[in-house]
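First, one chain by itself in structure tokens, the form predicted alone.
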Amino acid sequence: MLQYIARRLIQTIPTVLLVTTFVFLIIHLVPGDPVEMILGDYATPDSIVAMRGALGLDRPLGTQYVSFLTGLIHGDLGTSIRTQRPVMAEIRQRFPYSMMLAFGAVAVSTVLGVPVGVLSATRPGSWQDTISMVGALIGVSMPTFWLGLMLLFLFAMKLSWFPVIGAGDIGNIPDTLQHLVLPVLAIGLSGMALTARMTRSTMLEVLGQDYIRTARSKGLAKTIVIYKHALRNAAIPVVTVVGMNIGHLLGGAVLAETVFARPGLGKMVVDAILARDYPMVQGAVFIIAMVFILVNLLVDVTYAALDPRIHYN
């Protein structure tokens, strides 16, 4: 297993080498010079030869991406054009509050997920099986900016249960989780319809098994045959789509967090893009690419606890 992960990681380099040359030549393709947006009106011609210059924009471009890459190797993901601070010192600041949101997204997402899932699977053709997947296709159907205003609207500025935008106190967990539901719910709906979907469809193949009807014969409890013996062989493509879910939670914080007005990593990209700031966009999709790959291995091994039958060489 030992071996399998570090061929894994070194499997990786490839995949994040093309992610951050696909995102250095795309944000510097964009219109728009950085320098002449943070100088604005004031901007004459010799102030942005000089200020580009300090900020070394003024080398090719091939220079700029081969310096990227030699700090990305000694761990420097260069200094804020906007900011004039290290990104990383950024990102470092701004990372818990995107985890907290996505990986919360995720636990609703499949909390509430599986459920609806199993017991869409244990009642096909219910009324309940119905319900569940026409919510299910809401949920997917649902634009997470749509949702958002939606939920603001509702709980934050009708019911006043909510606060309407921000984070709260990271120091005060009580005032952070309140900060947290609206934002969470926002882009966890959506998981959830997909996680439901999938369980129901994985159950009902696993229910129909033979080894099922067996249990089912030796007079197993319903739930024991149903949770331990059924759900844990269907784990595996909900584990795949949970997974998966995580990085499209990721992707869907970039919106939230721009509803929302939190501080996180999506906010920040949506910042750094309208002032074409290169490098805090650069090292923040790196670090959105490494979190999304390190998420697929321990997926995969996650697959080997649920099924001894899988070995990894």
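Here the rigid core means the biggest group of C-alpha atoms that line up within 1.5 Å when the two forms are laid on top of each other. Owing to the predicted nature of the structure, the values given are computational and were not obtained by experimental measurement. Residue numbers count along the first chain shown, from 1. First, how it differs from the form predicted together with the partner chain.
Annotation: Cα of residue 263 displaced by less than 2 Å between these two forms, core superposition. Comparing the forms between these two forms, the C-alpha position of residue 296 differs by less than 2 angstroms, with the core used for superposition.
The two forms, fitted on the rigid core, differ between these two forms by less than 2 Å at the CA of residue 286.
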Given for the second form:
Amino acid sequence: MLQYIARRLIQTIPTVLLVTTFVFLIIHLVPGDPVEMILGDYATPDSIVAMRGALGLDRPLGTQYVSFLTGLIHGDLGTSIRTQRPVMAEIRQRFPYSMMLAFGAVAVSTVLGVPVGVLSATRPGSWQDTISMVGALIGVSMPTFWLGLMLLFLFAMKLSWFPVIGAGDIGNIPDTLQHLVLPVLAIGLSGMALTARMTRSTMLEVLGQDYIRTARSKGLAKTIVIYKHALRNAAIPVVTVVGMNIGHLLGGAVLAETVFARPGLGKMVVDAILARDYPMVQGAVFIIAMVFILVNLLVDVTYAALDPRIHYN
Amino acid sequence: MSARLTRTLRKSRNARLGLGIVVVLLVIALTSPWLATHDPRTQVIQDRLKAPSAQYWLGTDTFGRDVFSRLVWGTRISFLLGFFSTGISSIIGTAMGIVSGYYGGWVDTIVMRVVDTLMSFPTILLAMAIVAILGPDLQNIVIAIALTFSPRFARVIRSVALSVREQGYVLAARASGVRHGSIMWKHVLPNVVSSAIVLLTMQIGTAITMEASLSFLGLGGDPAIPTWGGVINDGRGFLQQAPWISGFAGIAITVTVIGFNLLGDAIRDVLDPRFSKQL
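Target state, the form predicted together with the partner chain; input state, the form predicted alone:
And the full complex, kicking off with our chain again.
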């Protein structure tokens, strides 16, 4: 187990390095002069020189790369062009909002998606199965941001059950939770649909196995067979889906934050792209990618814990 | 293959539904200039935010533009961008996958490292980063989606190519001194094409959603161009007074994606039944 974790950690190193390099290159890959792009029509020769100096673009590429990496190690992601504040400070301020959203969505999609999938798989062809799977198909096909807007329209504007925009006062827990419900649902429902579909297809496969027939013929209670014998063996693919979902859900958070005007990382990236605030884009992309890599690592370690067979390959 | 296709279509209601939806939308996309009741860009300020009526079937937006006509033209744009971006990503990804799987060794290591790196970003974030580099514009959205999706093709095609490499006919071709390029083109490619087509159909819906998401975020450039995501964005500030603007545009996207998802499942069953568990 430890050996597996160690090997998986070592495999992550080149990926992290390549991701870091890509993030560094974002500003350098801009066609033409990024400084002129940032300053737009207001560019004067003096301001161009000043901006180039401020971003460190006047130094050789190698030097810039080294200082970028040194900065990263010290937790320094540069300074935002728009707000003139350190990018790291901006990220630290917004990070909790995005994490709450992502975790809420993961919770909703797993807690609701797995039982729906199990229910469908144990009664294939029944009306419950049909309804769940039609719902799941619509759920995976609906764009997250649109679902968010429609929830906003119905539950915040028409019924006034929830606040319309923002994330609320983070010190006030009921207020924060109230602001969280609709965006979590907007992202979580499509995640739930995906989880339900995947759980159903893996459960169907597992339920056809010999050991399930044996367990049944022994006269074990149906719920024991389903939850103890079947679901446990279907757990690995389900964990995969939950892992895959996290990327999808982090992406969904980017959109949902824009829809609900929540001050999270996703909204920060969108605003930064539109304002051509490259240090901010780089910082946010870097942090989100690192979170994603870390989550994938955790998912893989969870597999190893769930399935003893993984050690040997 | 066509026998299997007719059998799938006859047997599966979902397959018929998916094909039906996609064909209808394709017809709308092809005939949009004749189908649209108004010019999608013409602004009639005195008719702004009008509810659906006989004159404006799906109402008007804040500039008094006809929502129905914008959605009809949007179908054409979504289909064009969806097909183009997935088409390009399948070509890039298939090439990467074949080269990686066929050569193996350090070539494989390098290609797969790049693929891993690209897959270390949530897809929409990577697409946004690419648009951030190239600038907000529909053409750049196509490039961004194509680059974001190609690693998935590379992974799947590589695994198929790995097994094709060990086949007798490939070994025979190598033994008789056929050049690598020619083996990949004549022996490996034909064997991976069906997997690529399956993945391609399954990705079109995702590509259309991705394009809509990026346009919704305002990364599509010119807001006068009637994209579905753009229409939803136009309606966003007027949900209270004019919910039909965003509402209908989202329904259009959902129905389209359902169509491609169902069709993708059907094509997978026809071309590559083994695949069903891998994707």
